[in-house]
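Here's a solo chain for you in structure tokens, the form predicted on its own.
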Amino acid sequence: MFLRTIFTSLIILLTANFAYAGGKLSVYHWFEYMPQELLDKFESETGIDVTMDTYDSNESLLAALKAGKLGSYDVAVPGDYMVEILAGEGMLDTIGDSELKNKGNIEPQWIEASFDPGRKHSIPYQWGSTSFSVNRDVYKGNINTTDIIFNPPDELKGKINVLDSQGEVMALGSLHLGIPQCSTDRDQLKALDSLLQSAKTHWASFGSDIAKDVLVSGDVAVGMIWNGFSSKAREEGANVEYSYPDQGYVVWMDNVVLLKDAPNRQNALIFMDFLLEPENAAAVTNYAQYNAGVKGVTKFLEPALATMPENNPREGAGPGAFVAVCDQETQEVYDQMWTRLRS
């Protein structure tokens, strides 16, 4: 009897310190992006204290792990294309086949992502779609164009901001073109650079994280921007209609990645666990207005999200086209003409 009270103490003592992990966990995150109310129910749950620094943009995260803060942080947030980018680079750790309890929880159209096959690295966190909204009350003519954003009509001209993400910048001009992403046809290349160097004429900004807020302002009138970010500027009073153009728009997935030397190894994994709970997923959901990519979530998404124009793609668009990863020849192409859209 004294032996088995014993046992049962030690597997209480055992299942609390697995629920209360205590602790700490380092997150690196886009900004506007995670419920403030779902890191609180996380550090209530687990009693890790969580800190959370933000980026507004892919490249920008890649550029801060490469000057140094790899190893600083325990999970980051990043694109499709940037989790193959940095998992090439060598800064993703991998997770073992048991080591999240929720991993059957990821729909399965999502488990062999093309960007991280059978999810070593990863975990799906929401996806939507990348194009541009345009203010009704300065533009009433047509909008289903990427003329919008590159060879605009006079009355938007000087009224444009642009995300500032190369990736998705350069991938929407590849489909206005007809173009191939990560092309090595000179002429394509050509092309290319001269219908960003033009456009930019026409551009008043580049911003990602006032995407929202230059919309709803009316300092512009047409933004380069997410669709659950648009959603929430109409949300905010901007009398703004989102597109899908016919030339095609811009496909995305965010993903939480386990960072190489992640100080907080298993912490990290306890919040990756925590994020593939359906309702957790759903809160993200709610929060931002995109989709998650865990499955049992409908029942706790908000009944608007269905109907909500920014998530249903017209009778008509062109496709959906994820940013390609090019090799690294191709890729500085693509950089050093950046840079020169940028200066």
Contents of the next structure:
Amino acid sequence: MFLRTIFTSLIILLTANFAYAGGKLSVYHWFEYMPQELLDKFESETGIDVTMDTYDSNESLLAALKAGKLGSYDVAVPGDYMVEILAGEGMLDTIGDSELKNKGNIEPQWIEASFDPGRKHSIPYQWGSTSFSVNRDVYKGNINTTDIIFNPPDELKGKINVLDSQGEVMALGSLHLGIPQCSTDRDQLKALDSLLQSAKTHWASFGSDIAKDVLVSGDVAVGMIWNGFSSKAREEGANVEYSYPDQGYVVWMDNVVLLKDAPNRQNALIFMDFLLEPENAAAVTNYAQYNAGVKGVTKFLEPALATMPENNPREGAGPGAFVAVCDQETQEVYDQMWTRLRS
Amino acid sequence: MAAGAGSGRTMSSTFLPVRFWLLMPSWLIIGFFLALPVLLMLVYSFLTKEFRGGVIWEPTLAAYDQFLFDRGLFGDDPPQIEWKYISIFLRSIFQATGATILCLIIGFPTAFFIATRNENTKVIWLFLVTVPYWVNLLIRTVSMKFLIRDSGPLNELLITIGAIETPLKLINTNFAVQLGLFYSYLPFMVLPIYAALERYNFTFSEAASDLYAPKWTILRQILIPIIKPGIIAGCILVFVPSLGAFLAPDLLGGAKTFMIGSLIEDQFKGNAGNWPFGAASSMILLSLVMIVLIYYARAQSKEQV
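Same protein, different state: after the form predicted on its own, show the form predicted in complex with the partner chain.
Full complex below, order starting with the chain above.
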């Protein structure tokens, strides 16, 4: 009798536990990047409970996973270069060939992505660009140059916020100098270092999660920012113009990845399929105002998005470039520069 | 006193056989939550860093070397004294000192005011001091940012009443950081000073006053020396957490330059990903704080002799 009670309670406990695990999904995501309505829709369609934590840079995502968070999240949304790094660190699970029924919805040019050829670990979430926006009430001159950030005119000195994102700052700095990213040439690296040192004296603050807010409030007049975030700032009443500089700008793509040791792997795949539905991908785009890498979204998009200046590089703008992944030696020099920049 | 000591003796003999087990919880707490993490940091600070965060289990002094010596951008110049991190530490000490002084200037009169109210209203005043601290530190720091920004209510008010013409540049300055730290830790100053004043016998002041001592002399010669332990405790309680703070510097100071807290944070969750160096910086910070505390403890015990 006694044994049987124990046995039944164990069964109940185990099944209960399974049901519990079966109904959950744990997402590690950027801040302000997922519309609540879409999460609600996912929950009501699938009955899966979603919990979401947020981070504010690719590097802090990596750090959290390294520090032991791997195994507690199912999916995360790293940028292009971070997908490559995470895959290299063995932190991503492989998506089997037939496991995503909507994989065919990915736009062809994003299937063979340089950072994840064949999309073994990831699906597109959104893509966009990083450069900077200028408050047109404060400065009316030419903003089509990275000089605005690195060698600003007097009106803008001391009124610049820069993203707290080493990869993007280094990439934009390299574009400004016209040197390759992750250069191993010492003179070029020295030039980049002294550029940052001299530019820093004109910068007011570093911050990514505040990037939109400081433009809207007028704390700064120039902000390094992502294109969609800038259009949100404009919608919130800031008279800001997003620049596509002559020297070029940073292009990025955020991707939903399947993390290794995901506690709810099956639900993670359901979530990825859900995000590959054109209607849902469009919902994210309507919210975040970037671009989906998914076919057939156009009819679900708000018409204003197509003509939005932030989403349409001007004629004659420099080329867009992904942030490159540096080898260890160069990365250590970059880390040195970054600390020098901040001390 | 004698009765107390006597009962103490019987108590200890009653509990002697189980004393070990009764002390267990406190040992566990100290061991598990204090000694173990610090020890872990100490060990990590002597390990080799792994590329992109993490450690390799090979002992090295590289982290401390990085703190003390500058070998140039590429790590192969002849070593020079490294000022980068020392200046971060000095800046943090400067900010923490500023915050402590602000807390003392506001905290001491506040504590004095509360201690001199009658018994019933004292409770209300003390309660009021703690009310803002029911709100999360992050929220308080962000609201401070809203208050003092160029287009914030403070500047608008000052402009409206004609006190200033252009907005005061407060946000992203050292003063903003000190203000934020001051606001974060003010009760840590008020409460110990209040506790000391509570025990202060105000008839001393009256006696001095009867002997024609001016108010300033009473304050300087009698009140302050007697409540000095409270003041020092308050200063330490404000100074030490301010030293390692990173919320206020990040949000109010613009995060443009690292403070100790943000330097360490960056090693673990930011761009640098250098755990041993983060651990080493923490150990150096810890040693500095220990030196201050030991110095204080010895000064105290000397005074009591």
